[in-house]
Amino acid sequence: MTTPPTPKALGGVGTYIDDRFHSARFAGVNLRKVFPNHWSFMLGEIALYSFIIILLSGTFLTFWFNPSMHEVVYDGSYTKLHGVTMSQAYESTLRISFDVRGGLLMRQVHHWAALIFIAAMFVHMLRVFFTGAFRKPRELNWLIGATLLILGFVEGLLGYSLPDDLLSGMGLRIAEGVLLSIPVVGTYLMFFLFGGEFPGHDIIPRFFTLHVLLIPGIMLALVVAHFMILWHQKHTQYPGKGKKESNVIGTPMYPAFAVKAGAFFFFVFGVTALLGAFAQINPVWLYGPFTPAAISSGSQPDFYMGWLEGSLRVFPAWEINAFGYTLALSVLIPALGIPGLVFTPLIIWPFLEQWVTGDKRQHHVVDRPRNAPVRTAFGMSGVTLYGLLWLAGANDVISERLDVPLYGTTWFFRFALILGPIIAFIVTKRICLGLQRRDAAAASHGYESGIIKQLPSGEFIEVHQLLTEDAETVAVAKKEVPALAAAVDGDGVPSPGSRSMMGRVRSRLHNFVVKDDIPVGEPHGNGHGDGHGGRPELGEAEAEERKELRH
């Protein structure tokens, strides 16, 4: 098949650009860049495409939204609120919803895209964490991703507060209480943010500036940096036949990956548009304008803020009174301490794992989660903690729906938040070790085929089928954790570093990571272990026989 000639006009444009920027070689190399084929890599694409949808829909909404807390009397299309005094922010939100053509659709598309964006980032980071894709040389990209996730939470809170409805006002009231709980400077921070007593007249204009200018600009810069680093570094890939640290097997950027990525963008856009058209979200006209004296029952924040709501609900009412001051631990710890407990390990994990394991190798082939049982167990503990806090944020709804006492649900979550992550860690680690043992057995002896065979002696046995070459490569793809540097010198004297407190802590953590490790030998063994997980090499005849059995 002959390649069709390049159109003359297109060739002329290419020549014009190359004569001035000398970009032909650069473009040729980058258009051939290979991207691995695996569905989990599409999670990051979903986050990127939903971010683009947020920017486009948000730009549309800014043409009609009025970020002012100046009070007006409503006389618009929604007759049930006629004569009600409200802020111009809430009035303009109603105008967008009922009077601007396509306004309600854009509002809902914007809201759904924000939820998809944060959910995709969350799941994408879980994929990176469980597979170890954050390891050297990708630590900086992990930090960028964690920062984007945190900024996504903040950006969502700001955008949720802009309509100045009753539900979002409750969130602002909680934010005020959190600021006031900070010792010494809390009152000053609250007055600085709100411009005076709550709610003041400055908070919505300030949130609007942060929501549409500052934070999106920072996030856009971080997204660009994230993809520039990703483009410069080799893409990670899952273990498999022919996949090495020195290569990438997949689809070239042009034309296959570009066409697939373009189609996937329109798919994400289509799903978001369908949700915006048919799935109602945040109907602010049902809540009414915010007034500090009103409250709504059964109100719930968006899912990404629900876990913080849960931490506030279940924490005991602890206060410390000293020297005429009150320290509200019941607000300070759950609102600031719990996020610190979650995000601090998340941010420092690549460096902590590298320090504990002493593994400073470059990793371009990721781990299977089962092959890093301690990391996977810690990750599942975090997911369990997040899930329980998220459920605790709806303890009143759970109590009402299940007809159980409210304080009973509160005490249940208090115990569950302590025991749940511990149980999740133990169970996950044991599952990972069990899967490792199964992989080791399958690589050495094959897997149970379900075929029963009768021996000449009359004995019945089940035939073990050998793994395919690709499956065997995956089964033995586990990388051993390197040993720490020698803790003693040639004369048997312990090194100063190993005798220090941090040295002893590091040694114990390293032993905790590797003590239950299940060794897996190299492929093409004869099924007779050598006691260390390795398997002797086969002779040519036996290797040919195993090859025939596979096929």
Given for the second form:
Amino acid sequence: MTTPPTPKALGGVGTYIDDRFHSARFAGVNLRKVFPNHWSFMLGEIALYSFIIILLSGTFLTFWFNPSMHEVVYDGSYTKLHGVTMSQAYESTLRISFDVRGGLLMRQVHHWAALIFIAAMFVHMLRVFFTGAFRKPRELNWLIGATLLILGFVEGLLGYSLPDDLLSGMGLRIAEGVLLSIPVVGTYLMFFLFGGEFPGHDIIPRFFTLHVLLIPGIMLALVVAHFMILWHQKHTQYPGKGKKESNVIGTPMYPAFAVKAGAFFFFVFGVTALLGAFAQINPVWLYGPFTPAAISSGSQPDFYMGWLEGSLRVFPAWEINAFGYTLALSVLIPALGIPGLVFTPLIIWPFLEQWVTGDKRQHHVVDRPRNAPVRTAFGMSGVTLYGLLWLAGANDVISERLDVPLYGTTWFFRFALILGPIIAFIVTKRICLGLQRRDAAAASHGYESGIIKQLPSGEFIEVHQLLTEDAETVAVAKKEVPALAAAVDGDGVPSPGSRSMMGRVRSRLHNFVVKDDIPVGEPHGNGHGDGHGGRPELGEAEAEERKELRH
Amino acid sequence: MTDNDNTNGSAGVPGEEPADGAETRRPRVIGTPPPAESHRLLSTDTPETDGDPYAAGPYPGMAHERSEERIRSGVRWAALFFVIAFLGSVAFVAGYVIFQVGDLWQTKWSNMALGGSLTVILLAIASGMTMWVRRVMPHYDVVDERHPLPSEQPEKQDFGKFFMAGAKESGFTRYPLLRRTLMLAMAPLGLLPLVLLRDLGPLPEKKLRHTDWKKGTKLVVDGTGEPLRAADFSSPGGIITVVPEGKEHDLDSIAKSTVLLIKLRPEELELTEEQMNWTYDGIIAYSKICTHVGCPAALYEQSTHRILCPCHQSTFDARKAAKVTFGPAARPLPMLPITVDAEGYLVAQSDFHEPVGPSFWERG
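Given the form predicted on its own, corresponding form predicted in complex with the partner chain:
All chains and molecules follow, beginning with the one already shown.
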């Protein structure tokens, strides 16, 4: 068997390109690029593919959409709104829906893909967070990712404001109220953004330019940068047999991964098309055109805005009026403070963690979430906070469906938002430590096989079986957090770094991260199928555990 | 997939590795372009290939035994899916021609035909490719060595020296006058776009303090534009939305001036004397724009006389000058002083006595 000869035409194209770009070596290297296999590496792919779908479907929509707030009387195909005065933005949205074949499909595909895009970014980011894949050398790519997530929110808000229907107009109204609450410059920002008083005639065309040009342009540039950095630094990989900090094991780009990725793109697109075909989304013709005087009850924004809605709903009515000025805390804190509280730690986390742990090593093998209990617990409390805020954004729906008092739900969330994250932190950390102990036990004397054996002495034991090599590699994959430079040197003199205020904060935090660390178990050698014969250096905890196992 | 994926590991590579990635033992690297010497190595490994390093496949040494029968079945499945995808395209074009849009039902069928066939096309291609990659292509893992990201120390030092030499040659480090005036020239450049954006909108001035209500402005019903007589709005518990006469279609005006008119029994009202004078025969007028973030406070519960904003559930008591009884709004809905004119139509006595809508800094 030999390599088939290169077809003449293909060789010709290759030569043409190579003559101009010297590309044979470059292409050879990059087509051999290795992609580790794990389902969680596909989350970012979903985000990338849905972004492409959004660009394609969005371009289609711009051919008919008219971003104008000029008012016209409707006389199109949707007879129920005949004679109604509406903006051209809303009219052209109806036209895309009812007078352009495939228009409704593309609108729905665009909207669904946007929801999938943001959801995929969320989950992808959680994966990167919980596995510590953001650590050195990937901190900057984390920053780009966080920026993309925030831009995704903004882009979504801009996009669903464009049809100028009753629901989206209410979102704009809330945005106006939020801008007004900003101290000193709020009214100016509002007047500049809206070109005067709300709603004015400028906001839709301005949002359109931002939505189709500026923000997607920045996002596209960042997506490319994100991808190029990933490509250059190569993927992280999960611990396993043969996987080291110095290598990367997986499917090569050409030919297998390219086809896999292609298939996955078509799956994502196919599912989006399925949703666009059969799952109605944002039926703006039912909401009617925007008027500031009307609203429908049970109004809900897109899911990713729900948490901000929730934070606005449950915050108490605080407002300071002094010296002739007003500080609307009941808007300012929930609408701008809470997102700051969520996004700031999210953005600075890689740097914060590095500062606290003093871990400046390069990491290419990711952590299992259990092996970084404080990080995992912190992440889970963030997820809990987000989830509770999100639920609070639907408290009227909860109240109606579950038949509980509306104000009761508000009070419930006021307490839950404070207690929930704390409980989540404690519970998650305990679970992580428990799982670490189990790993340590399994690594040192195998796993419980369920086989009970009687020894010649009459003693009953449960036979422990050794982990496979792969499982054992995984079980001992935990990397110790490095110790901070000693706060006190050999002569009892405190080091300069640890005496300062920040130094003391740092060593406290470091201590908090490492204080209940479970030591990494050394893997066993061979043998020990009988579950007996513990190692001489067996720790007390393990010895106790072993006692418990005996009947 | 579980973390403890039990594969049948044989003796081999230990999992632990020094953190700095130092190599202790160098396995044969597959997946990077073979350097010159490894060409030789590979060709001696497989001597019958006559100098072709890729005779056995693109990744020498990597193989995955699959029965010919299984591969053939994979090819057939993939082909079947690709044919289905093609037929999907035919159906898509047919659907585009056959199903017209227009009313709700036609649009629905067109949407389903186009979306359904598009789904079939995309999912069939995806499935075909999956069959291809999982059944036809061999499956193996390739080990690729990472190159340490930090540059070698001499390389770094060399670049540093080179860069500083360039800076010196340019005079940038040597002549502070050049450096500082350049910064002086550049710094305000970033601010110019902000200056240019000034004309995005007018200045707020006192605009947020006034609405379109004036003395004698008739209250007209939102939607119909009909003026309202007090006598026509006489059943207690009634509620209606009104706007200033002549502004029925002016969204900017409606956004500020919309008023909720509520009819109560005069004895139910708990108001100060001044506020009492702003009502007419138990008819009381509140700004409909919520003082929280400006949604219309549109829900009214007759039995409890509560006005509820559906956005964030701020609740106001209609009997007590719209006092906040629950929710995030910090202030009552402002009252519009009303009365009737000579013909019995409801009119405004004046504008609101305080700004309507959400709080803002200069509100005071």
